[in-house]
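Just one chain is shown here, as C-alpha cells, and it is the form predicted alone.
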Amino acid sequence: MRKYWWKILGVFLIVYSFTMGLLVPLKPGIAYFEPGATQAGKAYEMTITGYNTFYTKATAAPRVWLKYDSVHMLIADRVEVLGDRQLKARFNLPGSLPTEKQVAVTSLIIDDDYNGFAVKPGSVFITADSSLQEISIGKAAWGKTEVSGVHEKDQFNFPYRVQLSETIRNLYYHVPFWFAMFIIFIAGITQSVQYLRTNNPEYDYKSMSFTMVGTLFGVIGLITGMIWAKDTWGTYWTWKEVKMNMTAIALLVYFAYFILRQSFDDDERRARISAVYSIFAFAAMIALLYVVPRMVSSLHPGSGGNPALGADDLDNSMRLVFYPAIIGWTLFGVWLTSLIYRMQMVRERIYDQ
C-alpha cells in the first residue's frame, strides 16, 4: 500500500478539487443595475440586482454608495429592499462634480450585515453641464460621506467576478491541466536527454509516454479554454487572441512528434531523432505559450507584460483548491504515463518473441 500512496493522493486531490470547485458558493455580488448613467443636479433612482444575495435577511437596510475616488463619494438617501436579489436606491446628486471633467465615472458599493459588501467598479456615469460646473462646490458636496464600517461575510466563498460569474470555477480545471502538461513535458525531455546520454531504449519509451500524456493534457486544456471563451468572450475561438493561436501551433508541433516517430523503421534512429525533436518542441512551446503572449495585448491574464495569477486573479479561498488541483492532475498524469510505458514494454516483449 505504501508504494501506491502518490496514486491515492492524486485521486484524492482530484476528487477534492471537483467537490470544492463545484459546490462552494460564490460571494454575494452586484450582477447589474439600471439606469447606468445620469446627470448631476438631479435625483437618481437605480434598481440593483444582486448575485447570490439575500437582502431580506439583513437586520438593517443596506447602505449604497457612489464612489468617485478615495475621498469623494455619496451615500444613498433612501434604500428600499425589493427582494432577496433586488434593491432600489435613490441619490440626490449635487449640481457639480468633484472633477474638472464633464463626466465622472463612479463605482457602486453595497453593504449590509448579512451579505457583506460588494463593489462594481467604474459602473455609473454622471455628466454635468460645464457652464454650471464648480469644482470646489462639487468636492465639498461629494466629500461629506465616507465608506466605513463595512461588513465581511463570515462564510467560505469564492470571489464573484462580474465578467466570469460561475465560470470562474473553470480556473480549477483549465489552468491546472496546463501546469500539469508543463511539468509532464519537462519530465519527458529529461528522459530524452537520458536516452541521448545512454542509448537505453527504456528512456525513449518513457519520453514518448510522457509526451503522449502531456499532449493529451494540452488538448484538454485547449478544449476547456474554448468552452470558457464561449461563455466569457461569446465565441469558442477568435484569431485575434494570440494565446489561443500560439497554443494551437504548440500542440501541432507536438502532434508532429508522433508523426515523426512513425516515419522511421530503424528503432535506434527513430529514438535518437525523436529525443532531439522533443527538446526542440519543448523550447518552441516555451516561446509560443510564455514569451510571445507577454509581448502583445491579450484577453488572457499574464499578457502584455503583466504577471498572471496575482492577487487580482486568485484570492486565498481559490488557492486552497487551485494548487491541490495542479498537484492532483500532475500525479494522475504520472500514473497514466506509467501505464502507457508498461503497455509499450509489454508490446515490445511480444514483438521480440
Second form
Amino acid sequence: MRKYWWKILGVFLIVYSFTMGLLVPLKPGIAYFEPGATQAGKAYEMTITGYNTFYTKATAAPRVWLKYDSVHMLIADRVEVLGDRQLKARFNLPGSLPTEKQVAVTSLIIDDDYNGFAVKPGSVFITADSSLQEISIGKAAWGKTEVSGVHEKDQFNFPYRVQLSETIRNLYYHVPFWFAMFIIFIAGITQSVQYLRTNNPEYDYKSMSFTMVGTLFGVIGLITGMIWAKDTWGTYWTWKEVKMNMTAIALLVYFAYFILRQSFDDDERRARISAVYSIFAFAAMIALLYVVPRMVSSLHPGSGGNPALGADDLDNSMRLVFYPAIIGWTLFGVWLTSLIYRMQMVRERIYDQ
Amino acid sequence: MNMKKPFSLLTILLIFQGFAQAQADNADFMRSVGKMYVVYGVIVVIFVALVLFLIYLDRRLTKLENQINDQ
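Would you generate the structure of this protein in the form predicted together with its partner chain, following the form predicted alone above?
After this comes the whole thing, all chains and molecules, with the earlier chain placed first.
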C-alpha cells in the first residue's frame, strides 16, 4: 500500500478538481440588459437580467449605477425587483455628458447585501445631443454620487465573466494538461540525457514512455481547447491564433518521434537517435509554445508578453482548484508512464528469450 | 481477446459528423444553462481520450500475451 500513495494522491486530486470545479457556484453577475443605448437628457428605464442572482433575498432594493469614469457616475432613481433574476432600474439622465464626447460607454454596477457587487463594463451607450455643450452641467450632475459601501458576497465561488460564464470552469480541465505535459516532457528529456550518458536501454524506454504520455496530454489539451474555442472564439480552429497552431506543430514534431522509433531495427541506434531527437523536439517545443506566442498577439489570455496567470485571469478561489488539478494530472501521467514502461520491459524479456 | 480496429478512422469521422449536425440543428444547446454543456463536452473529451489510450494499451498487452502463449 505504501508504494501506491502517490497514485492515490493523484487520483484524489483529480476527483477533488472535478468535484470542486463542477459544484462551486459562480459569483452573481449581470447577464444582459435592455435597451443597450439611450440619449442624454431622457429618462432611461432598463431591465436587467442577472446570473446566479437572488435579488428577492436582499434586505433592501439593490443600488444600480452607470459609471462614466472614476469620478463621474449616476445612481438609479428607482430600482424595482421583478424577480430573483430580474431588475428594473430607472435613470434620469442629465442633458449633457461630463466630457465633450458625443457618445459615452458606461459601465453598469449593481450592489446589494445578499448578492454582493457586480460590474458589467462597456454596457450602456449614451449619445449626447450635439447642440448641448454644457459640460459643466454634465460634470456636476454626473459627479454627485459615488459607488460606496459595496458588499462582497460571503460565499466561496468562482468569478463570473460574461464572455465565459460557466465555461470558466474549463480552466481546470484544459490548462492543467499543458502544465502536466510540460512537466512530463521535462521528465522525459532527463531520461534521454541519462541514456546518452549511460547507454542503458532502460532510460530509453523511460524516455519513450514519458514522451508518449506527454503527447497524449498535449492532444487532450488541444481538443479540449478546440471545444472551448468554439464557444468563446466562435470557431474550432483559427490560423490567427498563434498558440493553437504552434502547439499543433509541436505535437506533430512529437508524433514524428514515434514514427522515427519504428523505423529502426537496431535497438541501440534507435535508442541513441531517438534520445537526441527528443532533446531537439523539446527545444522546439519550448520555442513554439513558450516563446513565439509571447511575441505576438494571441486570443489566449495573458498574450503579448506575460503568462496567463496574472491576477486578471486567475483569482484565489480558482487557484485552490487549479493547482491541485495540475499536481493530480501530473501524478496520473507518471502512473500511465510507469504502465507503458513496465509493459516495454516485459516485452524486452519476451524478445530476449 | 480479438479486437480488430474497434475505432476505424471512418467511424470516428462519422461520429464527429453526427455531432456537427446535431449542433447545427440546435445551435443554442451548447450555450444554454450558462454554457455548462461546453464544460461537459470538455470532460467527455478527457474521458474518451483516456479510454482510447487504455484500448491502445490493452491491444499491445494482448499482443504480448499472444507471444507468451506461442512460445
